[in-house]
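Next up: just one chain, as structure tokens, the form predicted alone.
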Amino acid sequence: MKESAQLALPLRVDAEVRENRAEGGSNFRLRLAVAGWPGAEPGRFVMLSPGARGAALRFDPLLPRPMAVYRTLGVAAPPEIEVLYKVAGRGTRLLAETHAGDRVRVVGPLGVPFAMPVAGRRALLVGGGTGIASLYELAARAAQRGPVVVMLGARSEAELMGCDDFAALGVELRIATEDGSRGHRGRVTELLEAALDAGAGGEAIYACGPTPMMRRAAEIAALRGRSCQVSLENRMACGFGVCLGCAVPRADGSIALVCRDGPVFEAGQVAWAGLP
């Protein structure tokens, strides 16, 4: 992975909401104009204020929310980024109530990004739930280096994110839903096993989603001798490694902070049994 010194330094700015669109189920797409945005390597994230910034400061809820940078849009001035998110609590509910012209505090880009696959090697991207939002930029850039298969999973079709965006990249797209409402009926990791069975070997695996899904992807990769990177989705309060709220155990017995040492890790580095 890239050394932190080579990564764009984080901003702390109030970004203008350009669009905040409901996309079915509990899914929303937020487009923000972020003055001075330096770009973000695939897998990095931002901390967003829970709702719009007002003339009067609000401290309930107090803490920002970590969100993957889904993609940077074109060459607009100021630059624009998109964030895909689900309404899951009061903070994201307030975020869903913002409108064009409102301002949202953005801190980022933060974290360690994905390492790109070796040129010519097939990349297998496995996304579940909100983890799908971490994979678009990775898919776009990996497709410039070699073949890419994107596998997206959710409980139902209504909960899927970004399918049309991935399809527009021209990558191979496979979908699984647990209720069978779209694509393969079952878990997205079953698509991963099938892709590996049909592959020529040497694939690079990337996974982001619920912990059980990533744990299973890590197991599949290890059993088949494939490299696997995972992007953990732990709760965070600061995003800088100060609060220690996103600590996770490493396989070597040490402790890592997802916001500072991740969110991207080699799957074999994670002590999966110690994760909730």
The other form holds:
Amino acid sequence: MKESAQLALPLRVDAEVRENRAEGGSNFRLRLAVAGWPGAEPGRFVMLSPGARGAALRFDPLLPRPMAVYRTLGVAAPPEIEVLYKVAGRGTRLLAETHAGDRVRVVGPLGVPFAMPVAGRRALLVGGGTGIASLYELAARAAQRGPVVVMLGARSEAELMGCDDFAALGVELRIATEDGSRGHRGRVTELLEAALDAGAGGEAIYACGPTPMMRRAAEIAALRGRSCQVSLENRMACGFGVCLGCAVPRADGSIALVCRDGPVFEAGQVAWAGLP
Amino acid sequence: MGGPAVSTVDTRVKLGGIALRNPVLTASGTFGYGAEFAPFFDLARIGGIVAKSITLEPRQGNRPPRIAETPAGMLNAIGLENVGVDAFITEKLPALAAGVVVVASVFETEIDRYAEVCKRLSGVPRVAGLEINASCPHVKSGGIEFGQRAEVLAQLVRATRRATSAPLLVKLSPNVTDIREMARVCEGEGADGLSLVNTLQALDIDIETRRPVLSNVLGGLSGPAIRPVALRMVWQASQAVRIPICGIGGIMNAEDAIKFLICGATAVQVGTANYLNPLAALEVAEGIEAHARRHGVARVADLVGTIEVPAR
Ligand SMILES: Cc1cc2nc3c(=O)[nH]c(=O)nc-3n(C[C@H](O)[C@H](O)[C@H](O)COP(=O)(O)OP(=O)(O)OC[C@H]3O[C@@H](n4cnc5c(N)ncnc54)[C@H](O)[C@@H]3O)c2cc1C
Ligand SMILES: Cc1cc2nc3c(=O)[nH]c(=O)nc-3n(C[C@H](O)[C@H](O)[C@H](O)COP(=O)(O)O)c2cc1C
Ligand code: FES
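What about the form predicted together with the partner chain, after the form predicted alone?
Now the full complex is given, and it begins with the chain already shown.
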């Protein structure tokens, strides 16, 4: 939601896996050394080719998978990025089998980042499932500008991602699990409702997670006359606006590409009923 | 074939009157309007780009989902989404550096509209040639593709040939019984070259919902899965006509592209590979040159049609 002219241009790099660690549930943490990595504003993503790992390129599965840049580790040379992912199907299962020293093809950084909150304003970040991974850099940078509340949700405690990292940022962390194994028993959007009703107003609201969760967060915000930034997920083939495969309808009837015009959108601009 | 390694290779080819610095182009619909790839490499280093197919007016495409992955391939049903011929000329072409060879791709739903788009593109200095995408459903034939019926294809090529004096390539649909017949029809109507193949009509199903995976129900299959079919069609077409052929279908690397040259293609287009590897076209071009050097082939054009079929 920022002028794309200011954003770093994407690279294609065969990155080296430094670490690929199971983190409980179906969660993994992948650390990649990416030569020339220019850094990524919060909310941008990369395309990873799980089929193109190791020495030989394979073409099945064919398409790269979109993954948020969880964070850039600035101290390393070459720069390293972390990706938090859940094993969801064939591509992520292959990714889970990679070892330190393997190569994984990276194209990125891609997409339009979140707009930062106005300095001094409270920011409310709502993350569910793998959507949590899109919020870490946002939380880190927003925390330098004002108070931040991060609300994370998952089915159970084991499926939660990144909690310790968020806690280490010193932001206020609130948790919801559907089975009540940690924090509030219920949905993370209930935490958002409570925070908005108890708050002083004027907060910047951000949501990233499964579509029904983001749709609910958008409703909660809209009911209170508030805007909300969401980061949409969609199937992608290219990630940089050339296949036209990731199109979604906008509320005004036009078409947006999730990879090029998003993944971050103002919730009110999205035609939620038309999402795949 | 060839002799000892050579130090320099002449990579230039001529495709139906279009001079190319090497035989590698990018396939329509897989390279946007070109500028999207400028961060990755200098587009003047490949033979040329075939832009996304354009219509007379800007159009929106199909509802999502528009793409799905299949074994070693993908399905797409994007629809006719494009910026329209006028925005293509005034906005998209000027965004490309001067040395980039651009072939404009044209599709429409009626023959006179195809001809009108060709007219508007004629004489535009940045347009090196036109490619007629015959894989569009013909409204008057009840949705069957223009390229699926010989008489309709003949009318289309005749009308577009009359509309332009620019080099004219016709991109054939593979969804036909005999590709040789379609190739001959195009040659007979004055096409300068052929591009083949477009995507193969296909279907996939989600067994949980029992629904087709694409909103459009049917989609076009592309990627390595179609390469042997495409290679067969290029070989058959190259035996049926004398106009040059641009081979397309599942090319992922130089080895794949060289197979098309050997089977009679004068040039190739890299398609789906651009999605997973934005540097694919450049790597294919460099790989072909390296292969020629290693095999003592002084001119890449000398590889074309060198298939050796053992006597049976
Ligand atoms: C911008 C963006 C950022 C993302 N960031 C992350 C991240 O940081 N961590 C993470 O774990 N995942 C992330 N995802 C989702 C991730 O891309 C998918 O989970 C992954 O592509 C699944 O691949 P697969 O081969 O394992 O599953 P498949 O076998 O392809 O599919 C398994 C299941 O997931 C569904 N699915 C597949 N692809 C997507 C998709 N792109 N979006 C939604 N559902 C999908 C399928 O319908 C199916 O039900 C992100 C997606 C986008 C668009
Ligand atoms: C998403 C997508 C969009 C495409 N759009 C067009 C198009 O607009 N015009 C066209 O002539 N071909 C189009 N094609 C077909 C390709 O140009 C090419 O003929 C086909 O994909 C086979 O080559 P490949 O296997 O290398 O991709 C498209 C293909 C894909 C995958
Ligand atoms: S994923 Fe290709 S255009 Fe968005």
